[in-house]
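Just the one chain here, laid out as structure tokens, in the form predicted on its own.
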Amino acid sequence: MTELLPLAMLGGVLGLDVVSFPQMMVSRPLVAATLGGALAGDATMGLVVGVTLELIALATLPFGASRYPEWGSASVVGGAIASALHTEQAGALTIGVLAALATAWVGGLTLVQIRLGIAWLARRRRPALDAGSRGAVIGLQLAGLTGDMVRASLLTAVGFLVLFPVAEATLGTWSLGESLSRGFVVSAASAVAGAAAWTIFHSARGARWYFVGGLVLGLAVLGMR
């Protein structure tokens, strides 16, 4: 568990990037899971988890008043768990992805709570804000940023502490082979990504033919490897 503090710090920074600051896209699963895996000892396994989660995250449109999973901290947890498990064993990828999905769901709930907390602070400082107080504005911003980073750090630490023993116990009873295990999770993630992509661009002229063409080309390249 020596990597818990670095993981928590990484999760806090990447969780902050999701909405608050600086929104540099480093909280995307591809990056976050790879970094989490690297801290746990296997960046390659973290990358594989990140690619799989990225397919699922395509269905998330984080704007406006929508509620959505918090992928930054969750991907750190998933990548770290899959990498901390013995990655030559079947089921490590599947378990890591499931751990990330569970953490992302809880993370989405914590995002709602942090927003409610910021709204509560804003109401308390309403007179100063109405008066145009620079200090009140800066203080409110710093409180929001600090709260969001603490939220993400705690989510990462608690998520890893709670889910890693469960992951180890699950891996000990895993009976599916490596090919079937990986094929199942990748197929499910690809289906989610395909549905999300179609929802976004299906109304564009000729989109279905570009989509089918790209799919056929991708499968052809995959088959040639």
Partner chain sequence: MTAATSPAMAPAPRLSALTWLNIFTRTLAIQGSWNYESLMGNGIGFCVEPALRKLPGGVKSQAFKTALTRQSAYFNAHPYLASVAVGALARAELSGVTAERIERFRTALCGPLGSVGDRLVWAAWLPFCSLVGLLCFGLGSSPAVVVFTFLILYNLGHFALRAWGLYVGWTRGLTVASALGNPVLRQGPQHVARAAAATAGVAVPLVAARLLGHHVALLGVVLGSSAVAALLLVRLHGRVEGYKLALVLIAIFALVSVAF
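I have the form predicted on its own already, so could you send the form predicted in complex with the partner chain?
A lone chain is what you will see next.
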């Protein structure tokens, strides 16, 4: 548990990146889970969790006011949990991905709350904002940024604190084999990625043929190994 504070700080920074600042996509699972895993002692395990989550995250596009999962803090939690289990045992990947998905879902709900909170704050400061107060405009922006970072830090800390013991206990009673466990998670992630790729790209002329061409190339590379 010595890693809790650095994890919470990392989750705060990466959670902030999702919407508020600077949207460099360090909050994508590919990056966030790898960093979470690295902090917990195993960057490679973090990357494996991150790649699996990234396949799933392809389906969620952060359009405008739409509601979406919060991948930044969640991926830190998932990558860190899978890495902190310090095991090659079956189920570690499955549990890490599950923890991240659950946290991402809750994180999406907290994003909605922070947005409602900022709207409430803006209403309270309406007279100053309407009067063109520089302090009110900058203050609201800083309050939003701070609130979002605190939200993401708390989410990461609580997520890790609650889910890590559950993950340890679950892994202790895990009965299915490694191949089946990995196979199931990878199937689910690949299915979501495949559907997302179709949904996003099918309207581009000829995209399906590009996909098929890529698939043939990918399978050919696999066959040559």
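Here the rigid core means the biggest group of C-alpha atoms that line up within 1.5 Å when the two forms are laid on top of each other. Given the structure is predicted, the values throughout are model-derived calculations rather than measurements. Positions refer to the first chain, counted from 1.
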After a core superposition, would you say L215 shifts its C-alpha by at least 2 Å between the two forms?
-> yes
